[in-house]
Amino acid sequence: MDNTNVQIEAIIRHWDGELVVTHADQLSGAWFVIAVHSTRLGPGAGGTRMRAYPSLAAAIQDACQLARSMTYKFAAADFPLGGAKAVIALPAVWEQRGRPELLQRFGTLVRRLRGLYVTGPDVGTSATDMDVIGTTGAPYVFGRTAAAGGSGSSAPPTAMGVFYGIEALVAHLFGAPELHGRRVLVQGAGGVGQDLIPRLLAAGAEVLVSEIDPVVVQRLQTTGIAIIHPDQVSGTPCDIFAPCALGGVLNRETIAQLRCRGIAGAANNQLATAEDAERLRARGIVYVPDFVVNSGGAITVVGVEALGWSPAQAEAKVRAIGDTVRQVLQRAEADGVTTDAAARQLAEQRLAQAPTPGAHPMVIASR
């Protein structure tokens, strides 16, 4: 057995999920990976991430880790979905003009799972891509454009949930939820970040932004927002740090450099290792677990498209993220544990109270 197969076997053998599906797309050279971590609360749900990976093992590892986070995300939000994630691992060189056909072939795989997995947008995919995937994968595809009968981008409701989470964090730290005059550093101004920034500004916060895309940086500079170089993020003084790019940004090195009071952002898997939650606690930095604060988009998209929620119902559910954040922070303080541990305890209690896996799948109506 070669080293790649050994790595893949080790990842899957030590993973605590239910199912990993891999499929080689011969026409493009891409790999489709679908990881279903839990169906205890409902069908496994999670976005489709589309990017190049250094290896198939890396793609599987990413899908499995993200799927586990989705389980905790939906459980913490008390929402009737399980956790899953999909990855379209692109080859180093491929033809973008073949994107629609590639997405349609992926949709066919999703449909073959017959509702065990339902998908939506993620890093590298959009509502328009969901329209394409939906041509072969419906009714198990959410986050489509309004023109295709969907609810549109999940970024605005995700940003809304992060905003309410930041308010709850500020109230915990400073005694009141007002953001006026508070300095918030947003890392990543694409997707969720670009929707979060105006919310913070409207609330009177002083907003700093770090972004690697030069086009986005140039646009932000015209608004007068202070731009922080990516290498200077960890050491920049602020009240709240909001990671809204990729994961793994909170690690041994960056935590030692942080000059913030609290952390709440949209990026998935912000902690590089489980030990990093204790490192933050030791430094007196209050961390809101990402799977608690970034669930607004996922629950809104599925709530509107599958459960028939009105906009008011969706907003009320997203606003409740702030209540969950308060509950987690209070539990962590009372029990003397990390906020990550407190949030996982809350999610695990809800999972333990659920029926057997797959006993009550969500009824999904085709549109």
Ligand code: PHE
Given for the second form:
Amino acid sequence: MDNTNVQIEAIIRHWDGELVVTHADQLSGAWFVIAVHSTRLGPGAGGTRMRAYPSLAAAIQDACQLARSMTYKFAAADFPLGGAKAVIALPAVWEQRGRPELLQRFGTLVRRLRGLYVTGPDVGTSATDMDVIGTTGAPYVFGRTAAAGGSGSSAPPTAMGVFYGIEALVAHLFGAPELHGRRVLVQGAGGVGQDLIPRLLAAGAEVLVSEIDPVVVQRLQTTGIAIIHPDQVSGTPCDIFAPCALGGVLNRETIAQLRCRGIAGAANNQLATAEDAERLRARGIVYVPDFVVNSGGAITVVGVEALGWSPAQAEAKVRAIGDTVRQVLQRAEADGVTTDAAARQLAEQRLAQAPTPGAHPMVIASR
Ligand code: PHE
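What's the form predicted together with the ligand like, now that we've got the form predicted alone?
Full complex below, order starting with the chain above.
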């Protein structure tokens, strides 16, 4: 058997999830991968990430790891959904022109799973893309635009939750939640980052931003915000580091360089390995686990579109993320464990009380 098969076998066998669906989209050369990590708390839910990957194995690995984080995210938020994720792994050469049809074919696959997996936006997809996926994937597609009957982009409520998390972190570190005069370094001005920045500025924080897209950098420059070169992120002194780009940014190399007091951001899977939580603790840097602080978007769009939450109810749930952050930081301190371990423990307690996988009768459908 060749190396690729061995890799894919190992990824799926060593993963603790329930199911991986792979589909070769012949017309585009893309792969659709749907990883359902856990249905203990409800149907598997998670965004659709769309980008190129070096291999199918890399795409499957990403989907599986991101799906696991969704399980912990919903459990930590005490929200009735399981964890899943989809990846549309684009071929190296690809025509944007075919995007709507590609998304529609993906939507057909989602609908054929009959609610075992429900989707929403993630890196590389938007509310507008959800509208297109929804034409074939409804009612299992969340986060469509208001014009198409959805609750709109999940980025603003995600940013709001991260903001409350940063306030709770600042209160933990400095004794008061005020951001005035605090220096916050935001890595990535994508969907969530560009929503978080004005919130931080409005609260009086000094904001530094790092972004790899030259078009976005140019736009940021006109606002007068300090731009940090992507290579300088870990070494830049700041109070709070907010990773809002891709995962794996907290690793052996970067942690050794960090000059921040605390970390709270929207990116999924910020820790490169499980040991990195201990490395951060050893350096005295307080890390707010990503899955605790970045659930605002997912719970808002599904809460509003499937559970009938009012905007005020959704806001209260997002605000409660700050309380969970406080609880996790206190528990880690009291038990002498990493914040990551404390947060996982909280999520695992909820998962342990739930029925066995697949036993859950609930189907969630968007309005
Ligand atoms: N990108 C979101 C996240 O990681 C996923 C999501 C958004 C899921 C909206 C459902 C609805 O949390």
